[in-house]
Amino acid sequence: MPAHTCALPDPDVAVRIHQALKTFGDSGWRWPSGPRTAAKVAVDHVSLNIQRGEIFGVLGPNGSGKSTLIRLISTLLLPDGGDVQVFGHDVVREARRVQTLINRVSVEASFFKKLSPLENLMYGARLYGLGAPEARDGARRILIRLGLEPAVLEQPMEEMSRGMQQKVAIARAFLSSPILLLLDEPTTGLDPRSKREVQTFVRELRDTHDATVLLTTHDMVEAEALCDRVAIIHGGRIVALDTPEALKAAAPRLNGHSPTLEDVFLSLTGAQLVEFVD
């Protein structure tokens, strides 16, 4: 991987992203008879800082390496190229001291389906070292905070609708009150009312736990909703990047009316915005 020598950190610096690259495929090696595979480019060369304290949003349509973005973040995969910090500690050489600083919901979040919501965030809470009776206390009230019947905490996961899982997904990742809080499209599925409870709670997690908060999502009202500043990703590039406010402000008028964050999406990306439903 390219030597890259990393500017001192910045303690008001949460993410420090400088020429990240990351590339799948032809990995030099194939079967005798079968073609060579062409290695396709996920993220090209990203530069960005996330500021500490910040709701920061990146957008793109299915494909552009929003995903691959956060899995480099939070340690999952690693960079061709480039670095990646997160509260001045690489990615690469500090994995562990990363993973002690994050948490991640993604839209295919994994649970033990026999066990309940409970359960799950008891075993989660275990992992990160938290004691029994706090994490317990702290479960059910984020559980019950995020909408979820006290009943409910008790039942096995796999008789849950999709939307309810997603819930649990994100009360595992708020019990450990991580300060870099990766949310990879978090409230795919859920209902509206049940959307707003999220949104609500991350506010209150960035507000109260002096959290950093980095939220990939199709859905343009929430970006404009939790989003201090968004990018926004297309090809594995970033193509714009500001406050939600300022990019519609950039952007030409269409017949006569003001643009919507969507209208800016689509002009930059030309392309169609796809949510995966219940």
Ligand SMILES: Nc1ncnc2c1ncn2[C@@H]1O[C@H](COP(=O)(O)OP(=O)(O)O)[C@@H](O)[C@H]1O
Contents of the next structure:
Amino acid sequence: MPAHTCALPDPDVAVRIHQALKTFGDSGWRWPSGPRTAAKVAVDHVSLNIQRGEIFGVLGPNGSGKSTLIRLISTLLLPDGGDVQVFGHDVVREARRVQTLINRVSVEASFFKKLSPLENLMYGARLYGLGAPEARDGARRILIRLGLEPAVLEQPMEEMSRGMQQKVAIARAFLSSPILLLLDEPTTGLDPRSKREVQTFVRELRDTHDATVLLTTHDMVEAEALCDRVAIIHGGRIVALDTPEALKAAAPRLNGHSPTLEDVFLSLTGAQLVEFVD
Ligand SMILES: Nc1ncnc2c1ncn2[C@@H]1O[C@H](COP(=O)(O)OP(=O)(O)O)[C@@H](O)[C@H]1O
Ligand SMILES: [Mg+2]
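Right, the form predicted alone is done; let's see the coordinates for the form predicted in complex with the named molecule.
Below, the chain from earlier opens the complete complex, with every other chain and molecule after it.
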């Protein structure tokens, strides 16, 4: 029996992924008149552990399986094989429990744009089963604690910058704890200034709260600046996993230059990490 199936859950491990597999297009089910599509392995036997309190980056080009991996962890998709656990709970057998421990924030975070951050968070708190007064107090406390100015708490979301909106989306995740934040390309499409704001905010969260962060990006600079460890993913497979420093140290030197993470990716896959254009 593999060791992981009989070991007690380790409280310091936030995410444990063992041989996760997700395939699209081979379920056997089709629209009766629809075309047959070839099976696509989106996540190909991925194994990794994320420590509690870590900022872990999944770095890869568009279509490499990053969002699918996040969806498996967040119980939005069922794996076709392997195990995924969040704080020791299985995403399939204990999906409801896992849902209370995670929060996924994607590029297109959804809000009621005419409502304020406070109202949006109160709505979220009510979904978690809090009463109205508790929800208001909880929402206000989280937003202030996370550094939002009191004045903006009651402004419509649509009047706020995209960077500020992403902060509110992340703040919403703090209605439950402990927390695994799943940030799917949290800075894609943001201007450089908003991008930096969100990155600083993510770092602050990790430093000051009991938050573990798994983020996806195709931005090497972001991965290097923000992540304790990075998994480089290509075609659904992990091709390297280590600290950014160790990954770069292991890559060959190019014309006397120190390699960047992009050079690491190139040397491992022969492919370019191309910026995705929205
Ligand atoms: N719901 C789906 N149905 C069919 N194919 C999908 C679906 N979701 C993702 N895929 C395919 O799986 C692969 C990985 O996609 P995705 O996880 O979205 O990559 P990334 O987030 O890295 O851009 C892509 O080839 C994509 O087309
Ligand atoms: Mg994606």
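Positions refer to the first chain, counted from 1. Treat the numbers as computed from the prediction; the structure is a model and nothing was measured. Definition used throughout: the rigid core is the maximal C-alpha set that superposes within 1.5 Å between two forms.
Engineer: Rigid core fitted, then: does residue 136 show a CA shift of 2 angstroms or greater between the two forms?
Structural biologist: Yes, because once the rigid core is superposed, the C-alpha of residue 136 moves 2 Å or more between the two forms.
Engineer: On a rigid core superposition, would residue 147 pass a 2 Å threshold for CA movement between the two forms?
Structural biologist: It does, since the residue 147 C-alpha is displaced 2 Å or more between the two forms after the core fit.
Engineer: Residue 166: after superposing the rigid core, is there a C-alpha shift of 2 Å or more between the two forms?
Structural biologist: Result for residue 166: yes, a 2 Å-plus shift.
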